[in-house]
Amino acid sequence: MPEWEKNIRKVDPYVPGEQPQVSDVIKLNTNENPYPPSPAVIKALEEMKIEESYRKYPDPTAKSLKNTLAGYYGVDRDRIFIGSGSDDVLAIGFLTFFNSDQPVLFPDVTYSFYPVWAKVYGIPYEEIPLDEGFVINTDDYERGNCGGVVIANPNAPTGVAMDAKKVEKIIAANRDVIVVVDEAYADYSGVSVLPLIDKYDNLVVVRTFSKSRAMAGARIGFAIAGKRLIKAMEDVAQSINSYPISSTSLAAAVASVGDDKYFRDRIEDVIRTRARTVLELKRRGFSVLPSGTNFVFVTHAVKSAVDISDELRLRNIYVRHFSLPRIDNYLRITIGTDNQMNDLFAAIDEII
């Protein structure tokens, strides 16, 4: 082994869902929105002066988007942090807030990027087991002596949403550390702790444009918290990258927020198809966890998850299987259009 190799940081990286490079597939493996972004987004991009947008650096303060989000959520602009997708926002949050010798707490079955960030940044952490129904026991997070808490609500990959009052119990029990609530899928559950940011100065709520706003390719995420916490995040972020958001992404995001009817109509479309999907999968022998997201987490009574996933793939239908403890016989299936789900049901009928 070369001498220099001992100084290289080595980690097991986060593994994103597969992005097949062919068009003739039904892609239900990465929780993307099956519907396009608002027509207002397309119009805003068409009206941009592309040459100038690409030639010049974007606004490092993301002022236009901060102003828009401030109006939409009824908060001051300096309580908003903008990042390149919620992954970037969360990574900056880990680096900013979790700087003690005590372990950061998060569930054992949750977004698998959390332990990756902890390892990359040298943050001690503890994974607390969910109960047999994949639900958080709030008592497990009310013990003190921790370096912080991260909760995805609704959770991923399980899809289970926790009541806001239970999330508040965890926040209230950890007033001496930062509690990050990752609400990437909250628009599909209607459950949010954003109303609590004035009550708790240790709360950071993270959101994304990737799911409900159908803008995963634009890479826009944001956090809302107290001014001091946002200032701390921005100081760290500016020490890494002063221009994280492109001008085109900023314009697209502003336009998306401006078309609230389209946004809410598409959420209802997904929720309606989700309800039908749950019924259809249960009819076919699946157990389905309650979902507050744009996906369902399922296991079959007879057929293994690996076999179903492999058979679906042969039919050009992609779903997500995790080879991880406790969930290796489950599949995460993104909610697609009604026609896509019909094709999924037909394929499952052939398989089982």
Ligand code: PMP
Contents of the next structure:
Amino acid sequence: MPEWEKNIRKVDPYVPGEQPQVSDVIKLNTNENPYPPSPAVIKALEEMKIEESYRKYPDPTAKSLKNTLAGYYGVDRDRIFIGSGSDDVLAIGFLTFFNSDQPVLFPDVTYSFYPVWAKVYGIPYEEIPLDEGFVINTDDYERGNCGGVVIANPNAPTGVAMDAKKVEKIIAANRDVIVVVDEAYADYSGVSVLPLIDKYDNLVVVRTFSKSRAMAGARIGFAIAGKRLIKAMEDVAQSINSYPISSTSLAAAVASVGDDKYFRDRIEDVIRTRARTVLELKRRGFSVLPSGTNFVFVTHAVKSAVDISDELRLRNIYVRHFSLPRIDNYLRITIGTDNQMNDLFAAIDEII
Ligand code: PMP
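Can you give me the structure for the form predicted together with the ligand, which would complement the form predicted alone we have just seen?
Shown next: the complete complex, the earlier chain at its head.
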């Protein structure tokens, strides 16, 4: 072993869903939106003066997007942090807020990036088991003595949403530490703790443009919190990378927020297809967890999740399987268009 080996930081990284570089697959494995971004986004990109905007660095303060989001959510601009996808926002959040010897708490089944950030930043953490129905018991988070709390609501990969009152219980029981609520999928559940940000100075709400705004490729996420927390995040972020958001992504994001009707209509489309998907999968022998997201988390009464996933893949349909404790016989299936889901149901009929 070379001498330098001992100085190298070794981590087990988060493994993102596959991005096959071919077009003839039905991709239901990474919770992307099956619809394109708003036509306003396409127009804004076409109208951009790329020669100028790419020659220069982008605005390090992302002022245009902060102003737009401030207007949309009715908060001051300095209560918004913008990052390169919510993964970036969450990573900066972990680094900024979890600087204690006490463990940060999150569920045992949740977004599997949380333990990865905790490990790479050397943050102690404790995974609190969800109950048998994959539901959080809020009492578990009222014990004091922790370094912070992270809750995805709706949760991933289960899709289960908790009502805002229960999330508030957790926030209220942890006033001395920061509670991060990851609302990546909240546009599909209609449940948010954003209205609580004036009431709790320990609350950070994280959102993304990747799912409901169909802009996963643009990499835009944001946090809304009190001014002091946002300032702390900005200071850490600006100590790592001064220009995290490209000029094209900023312009595209501003345009997306400007087209609210398109945004809401596409959310309704996905929710409608989700309801149909639940019925069709149940009819085929699946148990389906209640979903407040753009995916369903399912397990089959007879056939194993891995086998179903493998056989779907042979038919060019990709779904997500996690080889993790408690959930290795489940599949997470993103809601696609009605036609894509019809192909999925037909493939399942062949397999089962
Ligand atoms: N939070 C949750 C719960 C997610 O499922 C995802 C998607 N992998 C993210 C955050 C990150 O999404 P993005 O970085 O694209 O905003």
